[in-house]
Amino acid sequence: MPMNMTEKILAKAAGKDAVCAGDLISAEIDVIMCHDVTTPPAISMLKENGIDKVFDPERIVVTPDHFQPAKDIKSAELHKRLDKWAREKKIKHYYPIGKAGVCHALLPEQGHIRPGEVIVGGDSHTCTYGAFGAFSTGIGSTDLAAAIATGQLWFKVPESMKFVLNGTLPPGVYSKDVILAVIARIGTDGALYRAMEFTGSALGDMTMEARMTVTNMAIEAGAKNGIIGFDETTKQYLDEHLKDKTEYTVYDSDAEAEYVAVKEFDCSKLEPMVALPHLPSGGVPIGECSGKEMDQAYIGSCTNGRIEDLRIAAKIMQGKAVAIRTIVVPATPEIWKQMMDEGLGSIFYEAGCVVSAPTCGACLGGFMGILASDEKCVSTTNRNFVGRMGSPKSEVYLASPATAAASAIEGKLTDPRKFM
């Protein structure tokens, strides 16, 4: 029976020879990601039900990230509970404050993501890890509690859609522009509870960091997971980052595998994209919105806070000054150090940016970049819902690091190709 990558991984996890879309399965979980927002409620559920165990302390990865360093008493209490639990349960892979970072950048960087595995996390953007040929999806606190205790969860095998990214990206166009264009075409429910499988020559030219941006935003089209096949780029990244467990199984989609839809994109014709408020599906070419004045630029998050993103922004900002409030947030301590070692921090400082320690804060309207009423922000994050970054009367415009950097310099939405 022909199967695609998602089906093959779920079949293996369920101990079956084959599965098909719509099947209900019980799957073994390989890795669980826990952070400071959804894990404390899961811990409470376990205690309330008299469950005082974790299924495997070596297969749970814990990091505070959304409100770290703690922004107030409530977030400090969340961190205290997470820290106490991680130490009591002897969680092997615990990244406390000082080593903590944005979870979806930290786990691949620290070698916790492998092809062919089932990975879940109490965060909707856990679909990021599908860039490595894994099945990865976000879950709520209740399912998180069940997974922590048993190492298993039930799933409905999703239908799959294939997205063929043809051509070569033009100068000034990046993977963020690609995924914004994809979501603009199919809408925020265009892949509802489906697997989004990405392939094509444009994808083959992308780094792993760029690919993670694509799968990170699969949830913004309603997808259960995003997934990309294994190739030499994947292998090279894993060779550099895997530490404890270096073996893994690669699954490819069969040529005869069925898809409910196949969408093709000529990426060579793409322009820099901006998602207008208030949905990620509001993507338009920069030419249709350039000149709109901004109050803030934000460069960071699990979507675009990696070293590649910071290099892109710094190249545009070098020798220039920003015209608006601009916040730069490296996603992990290692990225922060690399940024400083490469001199990018100095470029951002000279340009007049605020550079933060790793945190998810501003992306979800927590702290480190809250918007006031009527303020407008060009952001490299993944969501621009009403009130996402602060006041419900503010506006968020999603863009690539290049577009955000160019817009910061001009103080208005600006085509980054102007600086190239």
The other form holds:
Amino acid sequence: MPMNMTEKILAKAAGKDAVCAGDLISAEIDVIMCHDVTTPPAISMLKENGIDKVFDPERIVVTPDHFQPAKDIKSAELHKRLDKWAREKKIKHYYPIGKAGVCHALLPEQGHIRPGEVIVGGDSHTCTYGAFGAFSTGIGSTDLAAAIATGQLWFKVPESMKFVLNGTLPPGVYSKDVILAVIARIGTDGALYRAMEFTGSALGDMTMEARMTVTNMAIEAGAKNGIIGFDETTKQYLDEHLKDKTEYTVYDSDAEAEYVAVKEFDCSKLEPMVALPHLPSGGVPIGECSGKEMDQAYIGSCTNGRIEDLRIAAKIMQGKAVAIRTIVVPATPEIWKQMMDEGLGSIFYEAGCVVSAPTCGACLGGFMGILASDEKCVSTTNRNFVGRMGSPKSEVYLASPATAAASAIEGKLTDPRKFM
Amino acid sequence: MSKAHVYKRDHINTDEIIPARYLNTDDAKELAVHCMEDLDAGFIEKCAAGDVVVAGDDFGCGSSREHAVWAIQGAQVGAIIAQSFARIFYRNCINCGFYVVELPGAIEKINDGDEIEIDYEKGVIENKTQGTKLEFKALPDFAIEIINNGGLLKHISRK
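Cool, the form predicted alone is there; where's the form predicted in complex with the partner chain?
Following is the full complex, with the preceding chain placed first.
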């Protein structure tokens, strides 16, 4: 029976020869991602139910990120609970502060993501890791607790949609613009419960960092997972990043595999996109919204806080000054160091940006850049829901690092091609 | 019998249900104070124990934060009826032992303030105010068993 990538990985994880969409399976989990908001409650639940077991301390990766460094006493208590548990359970891959980073940037960078594996995490953007040809999905705290204890979870095999990204991205247009255009076309529930499989020449040209921006936002279309096939670019990234366990299995979609829908995009015709408030599906070409005055620019997050993103922003800001508050957040300590080593930190400083330690921070309205009422922020993050970055009366405009940097300089939504 | 609080809106997301500024706690009672705060600041005042929230499509989209379910449970909401649910939220509800009802056309069939009664196992909502019976697809048996056992972890530890 022909199968697509998602089905093949889930079949293997369930110990079956084949599965098809709609099957309920019990899957073996390869890697579990744990952070500071959803894991402490999972730990408490396990304790309350008299379950003390951790299925495999080598296959759980722990990093505080949402509110780290602790933003207040309550979040410090969450960190304390997480830290105590990680040490007690001898979690091998624990990244305390100094090593900690935004989870979805940190795990691939530190070599915890391999093709063909089943990865779950207590965070909706866990779908990011699908960029490596893995099945990866976000779960809540109860599922997380069950997975930590048993190494297994039940899943319904999702139907798959195929997104063919044709053509070549024009200058000034990036993978963020692509995924905003995809979500604008299908809506925030356009892929509800489904797998989003991405393919096509424009995708093939993208670096792994750029591909992760695409799969990161699969959840913003309601998807269970986003997934991208393995190629030479994937292999090269893995060769550079995998550490202790370097073997993996690659699964490709069969040519006759079934998809409930196939959507084609001509990326050559794409323009820089901005998702207007208050849904990630509010994407419009920059030409339709340029000139809108902003109060803040935010460059960071699991969507666009990687070194490539910082390079793109720095290139635009070099020798210029920002007109509004601009916050730059390298997603991991390694990215932070690279930024400094490459001189990007100085460019941001000279331009008048504030650069923070790695954190999810203001992306979710946690801290480090909260918006007041009636303020507007152009942000490289993934959500622009009401109140997402602060006051329920504030507004978030989602864009690429290039558009955010150009808008920071002008103080209003600006086409980044103006600076190229 | 429960009173329905109807929100004629799609995509009511987890940031509206429980804003992230309150995620520094996982205490349901503390979370409940802020339940639905960014959608309807008056919600917690008007919601009595057992009342039901009714909404459009894609309810609970966004974050995987189970805090959204705990806030709703802490506010003693009896159930949520929506035209459709976002995936992680739906799964979290069952895992927490909380009933979710998928009812196409929900926001047309139930008015704000209607008194309703839900039979979860049979899949019937009785709208006492309008004198109508609305059928929905009941949850599968295993999900009802998880809910009746008080959630996934209690369910597992009983086995």
